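First, one chain by itself in structure tokens, the form predicted alone.
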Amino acid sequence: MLDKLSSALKKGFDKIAGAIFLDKKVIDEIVKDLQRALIQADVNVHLAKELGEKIRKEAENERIKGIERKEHLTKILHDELIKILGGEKKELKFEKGKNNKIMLVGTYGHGKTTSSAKLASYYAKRGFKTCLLGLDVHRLAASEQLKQLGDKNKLAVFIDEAEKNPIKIYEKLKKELEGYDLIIIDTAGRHSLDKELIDEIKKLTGKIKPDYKLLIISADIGQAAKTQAEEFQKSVDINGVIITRMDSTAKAGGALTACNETNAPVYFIGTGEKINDFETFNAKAFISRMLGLGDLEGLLEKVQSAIDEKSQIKLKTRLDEGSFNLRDFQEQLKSMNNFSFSKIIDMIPGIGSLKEKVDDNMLNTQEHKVKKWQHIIDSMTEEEIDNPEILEKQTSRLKRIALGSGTTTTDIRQLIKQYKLLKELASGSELTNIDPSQGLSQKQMMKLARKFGKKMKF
């Protein structure tokens, strides 16, 4: 996302880095590069220009020389990029055991219903047992694209489709609602936030009293988030807002910085169209990735919302016993087909970096792979998944196993290797040594960063 903003945010900071001298001339190009590459990412103009003007004057600042100078200034400009895409990462609070609920609203076409979706789903996987409301009662097939999400996720899903009235069928489902810990509403939307959205969101909240109300914007609106964001906080009180589709356009930088503009907080993004392409806001990792930093925290969450905390308990579990096999190893590649490595590339510190000599067909090459392994482990016996150390000294269980899963001898060995490199990785402390409610501490992310950048070969 924003690829020719992330180039000259590099650009930028390699030029301070590099230069001899921070002059007059040197300085007027870095921020003529990073201006021109703010606006065509559709960020304020005037925002822009107060970034230039704010990093000429740091760099004038004649009491900071040398070395400390370069440093300052790149400190100035990293925060201030921080600073207008938000600033500290903002966090929804709810208790497990309470009976939370979660309001989604927006007008059409913005990505509501996969929204609720993605959002119930990544706090599942935290272990909050969740479910999807449908309070869609206006546009068709809603209710029947949230039953077929939730059924796909397996996500409890509540919906009425006889019933037009939405205060109704809340009133209806209520009594079984009270058993889960957080409810995720999707509401009806318009084709702008007329009198009737707004007289329905209000009764709908006076009912309800949802813990938050969400506005769902698109990305590909750009600085046009502004108004809507003002209008809906405006009309019914929103607490902050989810970005979808921020794969897909060049406007993003428009839609994160307008959002920022109207106190609104993003707290979540949309990066593709899988349940799992949906991340927390954090505009400090943001920048990190878009500089090839890599992002942990980032990383650490997508395998965290790909493999839920009773999976993760059982596979902690399972590596402390010493008994982690090939069935578990097939478990987490099934996981893997849940996100893609394209979006998890530009997390990896030290790899994220070297994207642009990663083309797509090698990242199509590597989901292809983990697919083919699937299929061999699924061609094997007992035996060979418990022991796959045999199929190293017979060749012709080998030859049986390829014949049987379409793939070839050469296949599995990469396989079996992989997977002695998997046990390898988690002998260690860093990974035996996870509380899965806690997840990984600042030393184990690095440890293991650390480690896993020694073996990963592209």
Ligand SMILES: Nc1nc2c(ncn2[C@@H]2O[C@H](COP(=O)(O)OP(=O)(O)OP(=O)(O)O)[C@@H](O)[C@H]2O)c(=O)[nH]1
Given for the second form:
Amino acid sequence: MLDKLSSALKKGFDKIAGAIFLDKKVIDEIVKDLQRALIQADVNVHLAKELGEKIRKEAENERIKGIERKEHLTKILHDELIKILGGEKKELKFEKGKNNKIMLVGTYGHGKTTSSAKLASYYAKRGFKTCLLGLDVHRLAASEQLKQLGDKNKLAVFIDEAEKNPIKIYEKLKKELEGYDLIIIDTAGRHSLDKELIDEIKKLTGKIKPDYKLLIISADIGQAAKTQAEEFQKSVDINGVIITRMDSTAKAGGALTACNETNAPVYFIGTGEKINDFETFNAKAFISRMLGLGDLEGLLEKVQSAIDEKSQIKLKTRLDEGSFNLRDFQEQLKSMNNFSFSKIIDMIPGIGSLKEKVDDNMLNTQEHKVKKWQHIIDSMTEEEIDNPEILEKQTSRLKRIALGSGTTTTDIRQLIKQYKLLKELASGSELTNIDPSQGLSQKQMMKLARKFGKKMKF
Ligand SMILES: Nc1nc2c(ncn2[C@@H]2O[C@H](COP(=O)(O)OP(=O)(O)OP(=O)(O)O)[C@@H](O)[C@H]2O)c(=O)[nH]1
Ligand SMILES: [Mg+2]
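Alongside the form predicted alone that was just displayed, please also present the structure of the form predicted together with this ligand.
Below, the chain from earlier opens the complete complex, with every other chain and molecule after it.
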């Protein structure tokens, strides 16, 4: 479903998360790619433009920096996408035991009959005593089609193949129908919303007084869904939409966003020919699914774990030069919301593959401690930062820092150990002998893993 749009959206979010500088050029690129993908999915050009403008405008806010800026833009884009798709989830509301009625209307072949059965099955499974009522008296095989669908799915079906007046059919069956919580009514289509169709729907609704008149629209008409929904709303007062064939068109984005511009919300979508290829429409869940992430939290996690690349490059240079010091370490802690020791390890040449040998829990514990370390470094003097070795010899300094940072002297010792280990690993002889094209030998790797594992335990 909407594969192209989905991969374009994923790319857009990844670009935000991974950009070195989220500057005008990058934003322009992201916006252009997104707009292209939206327009390909038949989303109205103006809507796509508005979305782009909104992102650009937010991106101009230079006051928000680094990761926060990425988070901000991710959230804005996510929320705007949901907004153009329909915002909050809407649900049909009715009560059990109340003889509720839903009438399905629409032009030819958009999926009224199929959706009637799908809808009946959906509510039957949720405990409603549901039945189908066939009022398409024009198409020859219409009643038979509904009957077959009903029988196949164990749904009660009411039809009258002999009677050609739908009002009379209803009147005849009215008493029997009263025993149901929910009656789903299938009606006839026409080539277009002509006077005949309007008259028939008006007559039927005047008599039946359905709680909901839902328009059935096939997704492949794309943004033309807007005109159709508006016309049906104006002439027969529909109060909701079901979009079918979401599975078989690249234009579904158009149909969804177009309906959202009318006053008729999309309640359900059809995603295939089978009875269960049907689901409630929820813009938020829809976007999450397209992005393959749980929700906004998932997206933000991705941003947070994509370490600020500017400091990443700087750090890598310092590590390569062997000039990495505690100040760099501190800068790293500051520049990352979600400092990850394992990410620093990733950056040490040749050591990425080693990480697998290191217990994940150990790394997680490390990450947990990082906040403490930040406080510790903040309590150090310039001299101590430049030369942390002096701390090991002077307990009075350790005590002072522990007091100032609300930590213990053990915490400070751990930090120094960690920092020294990182420095050692980055400049160690094991790594300087590595042929970059070959990486680490198995033996070198095991040796490092042992060393690393031993030293990391405290
Ligand atoms: N792939 C796919 N096909 C669907 C979906 N919904 C309906 N169809 C197919 O669309 C075709 C038309 O569906 P119908 O339910 O007969 O449409 P209708 O609006 O009742 O048609 P008329 O009664 O002739 O106006 C059928 O072949 C259905 O199987 C869907 O969500 N996905
Ligand atoms: Mg039909």
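The term rigid core refers to the most C-alpha atoms you can superpose between the two forms while keeping them within 1.5 Å. Numbering follows the first chain given and starts at 1. What you see is a predicted model, and the numbers here were worked out from it, not measured in a lab.
- With the core held fixed between these two forms, Asp411 has its Cα displaced by at least 2 Å.
- Remark: with the core as the superposition reference, the CA shift of Ala402 between these two forms reaches 2 Å or more.
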